[in-house]
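Encoded as structure tokens, the following chain is the form predicted on its own, with no partner shown.
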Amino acid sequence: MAERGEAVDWPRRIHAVLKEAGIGVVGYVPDAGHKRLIELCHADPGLRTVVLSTEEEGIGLAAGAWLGGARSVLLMQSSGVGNCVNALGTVKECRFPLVLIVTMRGEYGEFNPWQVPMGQATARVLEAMGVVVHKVARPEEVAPAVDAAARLAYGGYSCVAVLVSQAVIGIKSFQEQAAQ
């Protein structure tokens, strides 16, 4: 646990949990929750780090890198998850492992309406789909939950997803969306 003041750099140790997991492919959306561990996925040369058009790709990506004997792990955010719903399916169906990382939007001093109403269904719609949901709170849970989600999707071949909360990622506000 962090010292009081001290902040915890969790994408740093999301991508040490990814390591020792034995993840290869880290496919992702771009999203500024998840910036640092994408930089520090491209920055490793162990990884095969895919950019998505869509979150729904992600979920081809791995059951193909499963089918050809790579772990592999989706990052998204919690809009993206509407758009995999018919995906999962094939996820559920097939059994095939899957750890997703969501960082959520739609809490926590939401700017944004729009990301409201996926924000607030992300955890029901994962968990009508089959998926098991882990949601953590603080910067010092969110490493323990990848490692957890990692060790109960590819020993029983389920698919777990770890939502990230806004009050961990940070709150956005409209005036740092205009000037990026």
Given for the second form:
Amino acid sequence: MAERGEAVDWPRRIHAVLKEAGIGVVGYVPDAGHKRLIELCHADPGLRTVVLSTEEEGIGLAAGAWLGGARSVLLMQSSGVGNCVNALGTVKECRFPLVLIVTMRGEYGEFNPWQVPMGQATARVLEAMGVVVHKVARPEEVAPAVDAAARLAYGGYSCVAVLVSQAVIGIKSFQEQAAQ
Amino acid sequence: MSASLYRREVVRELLRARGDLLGVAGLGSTAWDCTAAGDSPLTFPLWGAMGLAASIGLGLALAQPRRRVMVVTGDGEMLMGLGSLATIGVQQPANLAIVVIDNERYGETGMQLTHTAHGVDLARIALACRFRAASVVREASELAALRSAIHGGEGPLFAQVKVVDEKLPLVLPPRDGALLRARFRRALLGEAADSA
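Take the protein just shown as the form predicted on its own and give its structure as the form predicted in complex with the partner chain.
Entire complex below, previous chain first.
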């Protein structure tokens, strides 16, 4: 698919990075910011794409997949990070590798006040649980950060989260989100 | 209806001649039950992550579609992860069985009643989540068929086994999580575990 003008098709680039990194399982709770990547993953027969009822399940899914020899990534919104906190303790204790790709809310130009507390705490909550945080604020930085996260996670047996800024996602109103 | 099955006997029977069955044991009593039946590197016992046993089983079943996977967990642990039954229902892993050892109590914290003591029917929830088979097991005579289904039947399979609410001696697996993770992968994947 041709990229429009100067826009970077960062979801497609993430998908390519996931293939390169040997990812076999993708767990997600949908977020508008992940819409295109989720569609790309579902369309790829080489990925087992698993819709979760809550983000915490994804931590279990990823741990189980790794026990069975498969690499995975989890896609979620920043609010979902709060649903994972206790499970991240297990990731740390067992030294499970884990890659989280988190699209931010409550951060850059947020329009919903209910998103702000968790969005503002996301990085600190992750760091408190021993997760390495890579923040990206420009479209062209996203895929390289996911690549680095996968290398650190699976080469360095670490838990790594890529936080994709709302500045990249660019949704500024309820109306825009509903029109996705 | 008071239960007549004893949890350690149930788990021992389900794990008898386990072959290459892969196991996940929910935290607390079910982990001790699995260890009492014989500590194995191919059982991953949880010491935390309450509510995630079924999700871990799902990840394992998807990664190892040719191996049978059995999750043995408690009613309280399962209640904390009910959404994972819906997630498993979407994925339909044919090699996955979830066995809930249901004493209707939170056994590690003072034997408080769980929801199942008040009639909440986990097997019917599993059926509604599109498990291929789900039943409440109350009799010793049903265990052979359950064991056979776990080891060879078409899943996803769910069983809620009603057991006596007894307090038993602890039989503890190793508790170092990194050790448990590493020994499981070594036993399953061999040397490839270290280079993957």
